[in-house]
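Let's start with one chain on its own, the form predicted on its own, as structure tokens.
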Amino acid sequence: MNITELNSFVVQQINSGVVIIDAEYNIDLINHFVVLHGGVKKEQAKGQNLFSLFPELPEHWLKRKLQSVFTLNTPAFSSWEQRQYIFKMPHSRPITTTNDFMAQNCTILPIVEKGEVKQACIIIEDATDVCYYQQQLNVAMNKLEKSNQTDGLTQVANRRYWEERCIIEFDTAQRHDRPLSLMLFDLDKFKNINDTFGHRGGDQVLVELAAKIKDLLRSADLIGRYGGEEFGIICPNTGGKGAAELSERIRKEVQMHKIMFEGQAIFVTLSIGVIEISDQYKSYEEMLSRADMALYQSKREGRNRVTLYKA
């Protein structure tokens, strides 16, 4: 077998496709891989336009990375990261992956004549399974980051990730002079409702009661479970007055809400105390201390209602 051969009988075998277009885009050779994952035939395939005989290529750009092998003489590449495939290809790997065709990375090369370039060589390697497993990767990162930010009976976010941010929020509020308030609210007499219905009872106003009120909150707005039976709400780009308001509604919503266990009604109640961001506040630890005074005079006035520190 001579070195012409060889290289013929290499290019047919590899487990990658080739295919060596000329300056015009028209095939001179397609390998066995192309072949069997391209639905086309090899003799069909030769001197036919790349584009024509694969319709679904991206034409506008994969022109442009071709028009820079053929004149600057410099290879291109494309990986899956950035364009899932080039050439629509059904895998053939035996995993579960929602992805239907191949995913490729794709490098083209220049083929030299004399000091020109004459043909571009297109290598397209499968990497379905390193796009399966990085897209798994990402999922179970997912999953954890927010297993990190939520808590774990009422899901919502836990108290590590609502204070960090309290910290950007109150940040952003300052920097760009933007109204910002917190809400501090917890329930009323908790220790009563574990006494009569256990922690299981306990716990299951707390699921409820946490999505009840997650409900009636803004996309922007962020609740968050600050200890044991007391919650925290940021509300940027949001004065007292309408955290008030809001508070107020949730307060009703929640004295209304009939929670039921193992038979059992239970009604519940909340104290809330509100703060507006103010220039005198150095940190949000300052502006959290005094959401807590405003929910303890709600407790002292009697429970069930809501009170806007004021200083």
Given for the second form:
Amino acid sequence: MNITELNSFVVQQINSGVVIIDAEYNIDLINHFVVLHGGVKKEQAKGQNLFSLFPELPEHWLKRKLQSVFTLNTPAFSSWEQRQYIFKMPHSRPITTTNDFMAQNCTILPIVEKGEVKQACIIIEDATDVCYYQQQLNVAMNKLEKSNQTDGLTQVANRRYWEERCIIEFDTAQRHDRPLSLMLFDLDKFKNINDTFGHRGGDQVLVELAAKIKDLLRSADLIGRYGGEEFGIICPNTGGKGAAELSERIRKEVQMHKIMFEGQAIFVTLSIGVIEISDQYKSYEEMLSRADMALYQSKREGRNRVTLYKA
Amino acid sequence: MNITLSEDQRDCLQELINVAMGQASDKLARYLETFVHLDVPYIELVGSDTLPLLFAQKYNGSSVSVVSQGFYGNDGIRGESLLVYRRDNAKEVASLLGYEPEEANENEQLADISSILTTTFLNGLAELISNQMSYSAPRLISSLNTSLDSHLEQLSFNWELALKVDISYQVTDYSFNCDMILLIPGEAIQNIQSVLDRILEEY
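Please give the other form, namely the form predicted together with its partner chain, since only the form predicted on its own has been shown so far.
Next comes the full complex, and the chain you just saw is listed first.
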């Protein structure tokens, strides 16, 4: 083969699509890959308008892109990450991947003759594998992020994540001058439960209560496990009065909730401290330490009660 | 590696960039059908360790989107172009590009406009130094949800020093602006220096 034949061989047989069009979007050349995957006949393609041969192309957008190549004499790109494909084609791994169509990275190159862009060369690369692995990776990363934020036993937010959210909600509330309340609560005499029913019994109490309380919250509220038997709840856009009412409801529901462990009924009560944001607090930690004071007041005054911190 | 840019080299590069900017502005005006103003470039050598700090100071923790695009030409001229957009600006891009609403998502719009700005300018610059550039696809490296400096801090650079060129673009009709930061790292600086020396000799 001479060099021209070799070039032609490579263009035809390479495992990427090649389409060359003129400034009127008429096709000058398509290679084997496009013929096979695009389901078109080679004899039909030559001289035909790109957009009538491939009616599913995003015409307005692609024309604008091609204009940039012709006007500016610059390459243009399209990535599967932003647009899964330009040419709608089946891909070669229909069995082992979940995508319906070939993910594509496309490059459009200007072809210059006598100082003017006369044609554009569209190169289509199959990125289905990359796309598939990236999706798998994203799923794994999301799971990992979730498990990084979750308390293993109770499946509510862990302390680290809960405090991270505290910082964000505190800043947001301050910046937009919105209400915000925090609650801290503690299971009364939890040590007795552990002593009577063992740690497995104690664990079950924590798991059931966390789930029970989570059900009572609104979607914006966030419950987190703050310590052994101590939990916190962030209530965005909620004043002290509203948060105290919610706490009271939680307290009552928990007190009536029967937890069964190895045929025995366990009842528990909560002591709760509530605080609402005010200009005097410079950080969420200042709020938390006062919520803790309110919580201890609830304990001192006989447990199973709610105390709203008063400055 | 101890590299400094002589005053002549700096002036020469500055002049080349000015000419390329003029050409780019003209071409962009034709394609985007609006006037694009490019600010006087700022050229400096930066260490890889100070780069995150420079970004942190410039953007002051405000949320920005960054698109990166690699470029490589003859004579070992290569580097990376970073286009930085502030939050408010990201909205104007679709109409600037002449896209229909909903035709392309925000990330795609940013990638598209970035590639246009970078390649138009660099093609012009390459021509002035009798070079020819190729480009990698533009890639969104940080979006509005992540801060750029924290992204940069996570990277470990394989270069110590880079030639940094800052150019800011303003499109008054769309109250749109963005910054283009060209980074030419390590050995490529010396390669561009010899190109500059050659031009200075011919001059």
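Just so it is clear, the structure is predicted and the values come from calculations on it, not from any experiment. Positions refer to the first chain, counted from 1.
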Identify whether E169 and E56 share a rigid part, assuming the chain moves as two rigid bodies between these two forms.
-> no
